[in-house]
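In the form predicted alone, a lone chain appears below as structure tokens.
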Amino acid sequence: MTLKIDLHSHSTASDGTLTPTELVMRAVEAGVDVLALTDHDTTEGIAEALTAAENRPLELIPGIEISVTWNSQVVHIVGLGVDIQCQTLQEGLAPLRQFRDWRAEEIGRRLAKVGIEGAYEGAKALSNGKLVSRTHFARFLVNQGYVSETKKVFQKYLTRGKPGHVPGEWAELSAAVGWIKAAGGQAVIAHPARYPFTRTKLRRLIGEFVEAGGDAIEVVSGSHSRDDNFTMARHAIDFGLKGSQGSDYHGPENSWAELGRLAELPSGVVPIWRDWTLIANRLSA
């Protein structure tokens, strides 16, 4: 029996477009057996998602995606199976959300200087009102006709050197891994092929991640190519890390990343879920 496992997804608790309940229902419709909700720097949607998954043919894994600054570059570390009541985790996440609040207001101010008024208010209206991300600004700018698609928003307004870019310091790599481990979770480098790193620099990141106590690499991702999957599998094997997989689903608008629509982990990679009791129970059912 093969299970459909997706360990990276987002809801309206961060920058997804489906509520946690809607996300769970869509996953059920897609035949997903195991889903992790991994919103950016918040676990606020987990309780709702767990309730929605009750009495459904779906196992919901409490997760998180933590923003990290490493070598002046933002990388993301996913935590799987975290205890959302863990004080260490929540105390670590709180300053990240505070920075997000300030950054959102500052992006609005900077966009106003180039003639785009009401961007902060527009982005906030597209969010849950508690966490406003760059993705919400991108959706606002598309809706207002400034650009034709969200990808072009980042290229024109929100990346380094552009008028709406706001640099910032996120969590340290070792700290983020430590919060996840303190919460009883497993730490995973998210979508590693997306980062603009040379092979040498990526392997340096992985090496430091291992030293910090990291567990796995997201080998298969909705943003990875087939070649990326095999390259990341090689890195995982070389460093003795497990492999994870996730669509990085944000909503039905992004047809390139659908829930559960993932390639299998390449041969030789140890799945991060190999020793999960819930997986064993599913397979024996």
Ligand code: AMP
Contents of the next structure:
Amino acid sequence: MTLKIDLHSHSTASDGTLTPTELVMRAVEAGVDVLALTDHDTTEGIAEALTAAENRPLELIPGIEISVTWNSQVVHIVGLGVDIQCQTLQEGLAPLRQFRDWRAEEIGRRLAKVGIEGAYEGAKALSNGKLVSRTHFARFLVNQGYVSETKKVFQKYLTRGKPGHVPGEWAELSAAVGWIKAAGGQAVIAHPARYPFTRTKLRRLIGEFVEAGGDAIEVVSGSHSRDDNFTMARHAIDFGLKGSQGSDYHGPENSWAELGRLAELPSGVVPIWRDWTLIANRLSA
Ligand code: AMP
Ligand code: MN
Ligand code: MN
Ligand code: MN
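Instead of the form predicted alone shown above, give the structure for the form predicted together with the named molecule, please.
Then the entire complex follows, led off by the chain already shown.
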């Protein structure tokens, strides 16, 4: 028997469109056995997701996706199986959310300069008083008819060199890994094929991640091609890292990924869940 395992997803606590409860219900319907909720820079949705998963045929793994700046580029580090009460973790995350609050206002000011009024208020309203992501700005601009789809908003307004881009420093790589380890979790480089890195640079990142105590790379991602999965499997094996897999689900309107619908981890990759008792229990049940 193979389990359906999805170790990367988002809820309304960050930039997903389903509440933690709705997300868990959808995962149950999709036949997912193990789901990690990994919101950006916040664990606010975890308690609700755990409650929703009670008495359901689904194991909910408390997770996080931490925004990191490495070599002037944004890199995402997922933490799996974190203790959300861990003070080190929470003290690390709090300044990232403060930066987000300021950045959201700054994005609003910069977009106003190119004639887009009310973007901050619009994005904030879409975030329901929770963390504001560039995704909320993208949705606002699409809703207002400025751009036809969210992907294009990023290209036109929100990435480096574009009018709504705000540079900033997120967490340091070693610090982010440290917080996850302090919280008893496993650290994973998220969607490694998505960064605009050369092979050499990606391997430098992986090397530093290993030195920092990292555990795994997300070999299979909803945002990877089949070839990407195999390339990343090679890197995992070369560096002695485990492999993770996750859809990076943000909601039903983002059709590129569905919960739990993932390619198998390529052979030779040690799954990150190899020593997880909950998986062993599930398989023997
Ligand atoms: P933030 O962490 O607020 O800077 O926003 C980053 C989020 O924006 C990512 O987690 C994705 O969900 C989304 N995102 C980034 N780039 C794109 C893109 N090209 N198209 C659609 N969504 C994107
Ligand atoms: Mn996101
Ligand atoms: Mn990410
Ligand atoms: Mn993600």
